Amino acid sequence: MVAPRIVGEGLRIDPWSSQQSTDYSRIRDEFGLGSIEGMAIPNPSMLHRRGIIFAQRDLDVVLDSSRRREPFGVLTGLMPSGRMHLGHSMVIEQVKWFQSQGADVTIAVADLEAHATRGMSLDDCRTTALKEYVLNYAALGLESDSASVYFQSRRPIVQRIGFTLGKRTTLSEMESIYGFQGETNLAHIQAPLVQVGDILHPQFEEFGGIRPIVVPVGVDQDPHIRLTRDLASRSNWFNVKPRKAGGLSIALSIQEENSSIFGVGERGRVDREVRSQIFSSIHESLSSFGYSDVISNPKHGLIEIPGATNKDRGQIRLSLLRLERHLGGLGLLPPASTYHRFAIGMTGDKMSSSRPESTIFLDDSIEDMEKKVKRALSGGQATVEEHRRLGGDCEKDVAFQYLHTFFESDDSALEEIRREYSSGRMLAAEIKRICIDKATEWLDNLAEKRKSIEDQIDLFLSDDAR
């Protein structure tokens, strides 16, 4: 059993409740996310648009890697155990827009963790990732030539990344972030751990090297991201930090694995010589930033550089990364990552893959997605009096959220729509059957597209997942 990890009467944070908190500003504000008002997003697509994508965590990092033509990447992951709906195609969307911006993709299929908690044989597994997430994917538009697509049970430096930064991490923790309690089933402790690994490994030098990963979630998975951003900050060598007085400083962090190197020895004695050639070794890894003025002090293991700036603090990381992997670290960047409003499901709560009756998936039939919609939770008054008096809520209607949020790409197309319903002038029947008009026309298309590519699905499998 894991129990919902609640913040504050009624907040609740959690990769696997059917019930979710929709309070996102005291979501952002509670948990440390930072906001997307105000960042300079390059070409905005319509969920940066519309505010549905509302809160980040080092999206700077990645951007401005994106403005350098420096290399950076987006992961994700699917569950393959069930079929795809809407919500889904959200994640995607995303993944899209990042690819455009030149990142490359890697998409881990979660094999491992749904053998292990949902008794799915793993050549189960592979046909329903291939055949109803990875075609989806490709017929929403995700270019084959970078992305990679990998399973868990193939790819053995997943796991041997989560046990090796487990040890960082206690039960009291995982309990913490988690809920998780003594009756919790230990496939459930372990699948954040080898999540770690899916996030992180993309920076090893065989798939990409160290660059900023992005990840997309819901909020609800945020649990694994500050997981995985707190087990590689402290797996780092090199710490930097704003400085009170401005600029930043970079302090050693001394470990089991890396005293030697930095110079301590027993008792905690320091060796001048070696201290004083790594610290050779960070000046020149900074060398290329230019900077007149860095204050060193070898015997307390801390440089200051008064003249950078927080915008240099992302390149200086990636630089003393690179150096700490060169001495024999991990040299891993904690992720960037991005969150989304939950979509609404039919019935007015949160979309779920094992009620059908609460989603559009994406091989329903036009007839099955046109019952749908008509039984969705609408936003009309009782009667047409009252409707055309008071108008239509469109924050409640389905219809409307989901024109707002899948099917009407035109920004002032669907402002149109939000005036005539909240007016009265527009009925609920009528805003249901535009939803109806543009979903069809969405599905047909995405199922065309399927049709036309199901035989290239090869071309988005990495080489160990052939």
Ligand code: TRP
Second form
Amino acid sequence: MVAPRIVGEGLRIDPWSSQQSTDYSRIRDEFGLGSIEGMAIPNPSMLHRRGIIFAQRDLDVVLDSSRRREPFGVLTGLMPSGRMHLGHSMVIEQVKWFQSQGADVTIAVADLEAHATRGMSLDDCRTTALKEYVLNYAALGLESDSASVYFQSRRPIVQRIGFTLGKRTTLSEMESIYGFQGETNLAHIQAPLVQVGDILHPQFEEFGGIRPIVVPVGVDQDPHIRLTRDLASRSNWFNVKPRKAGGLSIALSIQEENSSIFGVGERGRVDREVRSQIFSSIHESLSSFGYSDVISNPKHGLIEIPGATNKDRGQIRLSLLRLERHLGGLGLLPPASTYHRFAIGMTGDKMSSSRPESTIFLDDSIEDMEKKVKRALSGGQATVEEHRRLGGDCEKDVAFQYLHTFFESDDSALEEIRREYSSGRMLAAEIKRICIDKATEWLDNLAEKRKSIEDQIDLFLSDDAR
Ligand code: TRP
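Complement to the form predicted on its own: the form predicted together with the ligand:
Okay, now the whole complex, with that chain kicking things off.
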């Protein structure tokens, strides 16, 4: 159906495939993701502390808003097909963390996408979304007061943004990002544009206004993030860039939509009066920053601020987006993102809902879970004698990996298990037992929470989702 995108020698990122590359440093380099290392993450969650979240784009902008106690949002989307499993919970852990740092939460039910790419009816999407996903999000501890769930099919603005920004991309670009071909059905081609609408629409006034929005994802979703960031930047009327000689520069981006507002007349002639008015508006937007030196070149549509630092860039962009919107533009800040590593499947390869033995579903019975852990790939040696001598392999051992990623939140307890297992003092059957006990506690606790919160799911729904 859709040929995966191949970059370099077989590095593939395909949001609709269950095959994924796990060469994370290569993915980070090839797609220009930023590292997490060296960033000051306040109250780091287990996923941060253990290096499972490994990359980001523009996370500094988000953390900056959080530090200043200014508004910012976190957004995610769910594909309402199948059952929710451990892999899905990783994004929710990140959403919860951003919520605890002050973010408002928007959750898209990707019913249009599921309809386009999985052939599901919109009615089935609703039932699955609420009973399976939103219920588990609530049980996992997402707070309802600052969260709001909506359906793609019921929020016209989402589809309208997809359509409007669709003007700024081409079929060839969609082909090169997603590997779409002549046989690809058109709904499938539209789905990424709807997702662009999902990610950008919270910045519209009625959904909270201009503010940084962060989207935590697995790397498989990065093509959507890149597309969204590109389309938002292309629509921006002001470009804020580092200046070679130091400081920042602001350049007008002249487009069909704004040329008369920016004073560009026939054959590119600049109307000086109109242009100088725009420039005073820009100066006004910058006044609160208190720069002593602002060099203006209205004719070339350029402003230079030698004294501005890269740290100011986020705030300057935000005030110019407000000006853009005031002048009639969209005023959209490209989204930030964070990326987590995929957890290994229990059989040692990929985790996938289509192979139930490869993961634990959030409503699996304890017996089923226990069977899966017992059969899971072990990092133990062939004989007890060898194991005592060589020790277990924590990287490969599913029981250890699941304690590490999901079930053992206490860092020192985890390190103790690592020491015991890798030295050979702890046997493979023993680490599996620990994993089963911890998973039992985790699943039981979740089931109890689901029960206690079942009748409160409505609290998570936005008005247009009721
Ligand atoms: N495409 C996502 C998936 O396959 C679902 C999704 C829809 C989404 N809209 C989104 C994810 C916005 C993140 C942000 O699961």
